[in-house]
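Shown here is one chain on its own, the form predicted alone, set out as structure tokens.
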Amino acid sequence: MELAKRVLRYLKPYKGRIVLAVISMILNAGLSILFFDRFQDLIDTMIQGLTTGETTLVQLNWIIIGIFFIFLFRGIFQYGEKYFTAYVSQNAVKDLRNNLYQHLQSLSLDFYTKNKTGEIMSRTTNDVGKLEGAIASGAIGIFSQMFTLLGGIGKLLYDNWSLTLISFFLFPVIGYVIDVFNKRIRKVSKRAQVKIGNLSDVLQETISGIRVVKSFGREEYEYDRFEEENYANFRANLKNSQLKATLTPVTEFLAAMSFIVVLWYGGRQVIAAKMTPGELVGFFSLLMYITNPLKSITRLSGTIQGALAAAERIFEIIDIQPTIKDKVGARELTEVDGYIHFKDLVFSYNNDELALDKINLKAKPGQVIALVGSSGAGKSTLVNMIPRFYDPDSGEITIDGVDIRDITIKSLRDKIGIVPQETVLFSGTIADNILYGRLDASEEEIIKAAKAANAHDFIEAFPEGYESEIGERGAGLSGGQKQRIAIARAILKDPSILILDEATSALDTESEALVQDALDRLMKNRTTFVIAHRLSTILDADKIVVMERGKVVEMGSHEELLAKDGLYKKLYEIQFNK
């Protein structure tokens, strides 16, 4: 029940249309039962016609006018009930969908590694568009159905209580087999929607690594890990579709054991003369009609049901609170001088084996701090606490003095700038990317970012210039292409704090002199840290930090390094084969 409040509470803000939805499905459905009361007088009428002899001829003419003012009337309302249901419906499913996608850009790093990245997409697509019909056809949609039931049972019990009484005498049943069909129906459909998720999953990852599929020649073995997760869909939904099947039928039976009673009580009434032919047929028309509403209702019990298995999914998410956020008076950074100092600095994830253990250093303005290891060192752990990526479990990171968990993450990341290994670049144009660096940068601004990140030429060279389209992950430019345009991206946010994350790994030689030269401009005047693999790119670095297995076991500048005859004169000496 609290779950369907919830779901509700979305609907809230459009009350007023609600209201008006409401007034109409009252008004169609009172339009609707008013019919029959003018179908009963019209066979009577007939009847009469027939038996006596008298003309009824103007009799009839005004009961057709009736009806016909009662189409015209019925259809205006339900297009007002359609349009008004429809408006509050995409409204509240637009707000859900909001405030998922909202709450999914708070939530910490440590939620998207612990989770798939197409289970998150199915939640956010599929359970919603779930939720979506839903609301539509239950959540609103019901009360239309209720409307004519309980009014058509209003009527029938003022045209004849007692053969109504008679008529329902299953009704119990039929509320007790919904009831125990839509238990089961709700646990299927979260168990399918689990499924659809897995689907979704295993689609992105292969989307995504194409390239790697092809090239291990492994589509076949793709194919049979699509295949399987998409007959366990298949057997979830099936189930589904089995028990709603199932559940139609078994009411309408039951409700057609109450029709055939009412046939043959209301016939020996029309025989004893206690009830006209016309009231007899009017009064089975209208327990016939609102027969509809209640298979409505039926086959609605099972879209809700889904539809609440998919509204619990989606609070799942919505419910998780982000293990990193903003401490009660935490303060805006304004200023940054540069000067940043890891005290006693203790990490690991998911409490296993320490990713960081005592990490001590400090970094003066201006510095270059190199980080250098062999990989899971805790290299790039060290750098993603700097924008609080993640907390340490103990110790402090300072900006100037202060612990940044007294300051708030906005304006903490806002002097941060990050150029990782793997650029992401967005679908747009190439002035987009850029721009995303700072969103109200001026044409002239990003065109001088882009020069200082040695980008400018080639993207003249695009027909479109700074105005070209570019596909998915920079699809369409190469390895250094890209960097530079992720370098521009960093240069226009002009943070007072850079961090490098094996910018030049992946690129050839040309590329990386190219990508170096732009990185040498950014670094200028920024408290820079380095992570790399060649040490070729960091030798002038102001300090160099080796690290092994989570701890800073060597630190000082190239030269005393080497004196050292430690770790990194060993890497170095791997690496320029001497």
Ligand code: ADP
Given for the second form:
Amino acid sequence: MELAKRVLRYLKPYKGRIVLAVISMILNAGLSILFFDRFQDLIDTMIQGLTTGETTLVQLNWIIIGIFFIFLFRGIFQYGEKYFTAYVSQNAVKDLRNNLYQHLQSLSLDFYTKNKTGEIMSRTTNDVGKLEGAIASGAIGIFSQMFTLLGGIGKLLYDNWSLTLISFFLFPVIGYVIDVFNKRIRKVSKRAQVKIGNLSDVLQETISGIRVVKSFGREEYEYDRFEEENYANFRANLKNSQLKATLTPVTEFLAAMSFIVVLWYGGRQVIAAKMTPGELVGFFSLLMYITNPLKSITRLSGTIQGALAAAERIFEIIDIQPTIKDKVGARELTEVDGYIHFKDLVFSYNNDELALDKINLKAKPGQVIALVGSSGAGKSTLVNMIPRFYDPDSGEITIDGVDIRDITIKSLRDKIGIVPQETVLFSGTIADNILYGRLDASEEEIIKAAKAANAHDFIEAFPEGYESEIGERGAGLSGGQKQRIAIARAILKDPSILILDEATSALDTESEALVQDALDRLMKNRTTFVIAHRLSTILDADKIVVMERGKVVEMGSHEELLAKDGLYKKLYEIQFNK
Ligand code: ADP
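Moving on from the form predicted alone, please list the structure of the form predicted together with the ligand.
Let us now look at the entire complex, which starts with that chain.
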């Protein structure tokens, strides 16, 4: 119930509208029941006219006018009920989705390496969507059903209590059957949700990796994988539907049994003149009518079970705490000189193998530190420690002598520029993408940054210039162009510390020269850590750090390291065929 309470907390801000919805529901239910009262009178009035020969036409007219107004007002309150319910449930879901997204943004990188994108997306869209329906029909809608049901039963008892009790004798049995079914439905719908999560994983992976799929000619293989997951999803859903499909006829048949008894017993009462025909017809019609809310309530428990399963998955994420957080009393990093010092830094991703093993490294302001080493040596891990994407297990990193864990994350990252190997561009215009570096930059500043990044000319060559829309992930731009946009973004940010992961993919010579020139300008006067793949970068570096299995094995200038005749020399020979 803890879970349901957490969901209901999202309704709290909309109390006023909930009250309006509930008032509409009460009036709506009341008017519906009142109709049966008038209907009963109508029949008796007709029979009276027929059997006694009295003129009951005026009476009949009045009853009809009454019924007209009952339906008119009921319509108005039905609108209120539906509108206010939707208002509350849609708002609550919007808030929940915002909360979840904000939380996702706050989570540290380890969360994203541990969880699949498809799964996370499925929770923010499918699961949250499921909750909306459940809140509308369940948390709020249930009142409407309850009012009709309780009002109806109240009237039945008032009119003829013995007949009412007889008609309800099978209800405990029906309740038991529903309970058994619901337990199974809950289980199956949980399974169905896991399946849909798997399906979105496959979808997400293969769409974002479509180039890889195609280049390996694995379309059929991926189709088979998708088909398999889709089939499992279908099975789980069908099982769910099958259970629901069985539940309805079984409960309805049981309900029909009690109707038969009512007709038999009521018929005897009418014949014995203990009841008028109108009373029996009215009684029976109302009894039939309240089976609707009863049915909705039984269906509802299925919906609510499904929604609770969805809520569980949503709150599971909301309950995850970011692993990297601001320390209490962390201070702002304002001016940075650029002394960076790694002291005995040790880090492992999952405790079994050290990704960084006792790293000691010093960088002075404006220096370029080139990191080299074979793949998996720990170069990316090392640079990822500087913006605190991960925190060390032991040891520390200081900037100008201050442990970076004593600095607020936001102010730390504000001072660090990162140009990744693979440029990530977001949908929007080219200008938007450069602006990502510093949101309050002016148009002149954007153009200045683009010029410094050697990007201005090609941007201007587009018909819409800086306002050109970029396709998904920068489709339509060449690799070199994307890199230069990323460089412009970093120049605009103007960080004191720069982290550069050089692209391994070769560009054409002209593009290469333009990118290199832009990078040189970007690196000027910043303390730069570069994961080096280009010879020129290594030659120009102030210090080359050679890494192997999480350790720094050699350090020095190009000449010094070559003279050592160690790992560096080997790597150098392999990589540059020297
Ligand atoms: P490099 O950048 O030199 O290629 P990395 O820093 O990426 O090396 O990797 C160093 C080691 O850490 C490797 O053994 C790699 O498998 C491991 N590693 C990297 N990222 C993760 C991660 N997110 N989770 C677990 N292990 C990782």
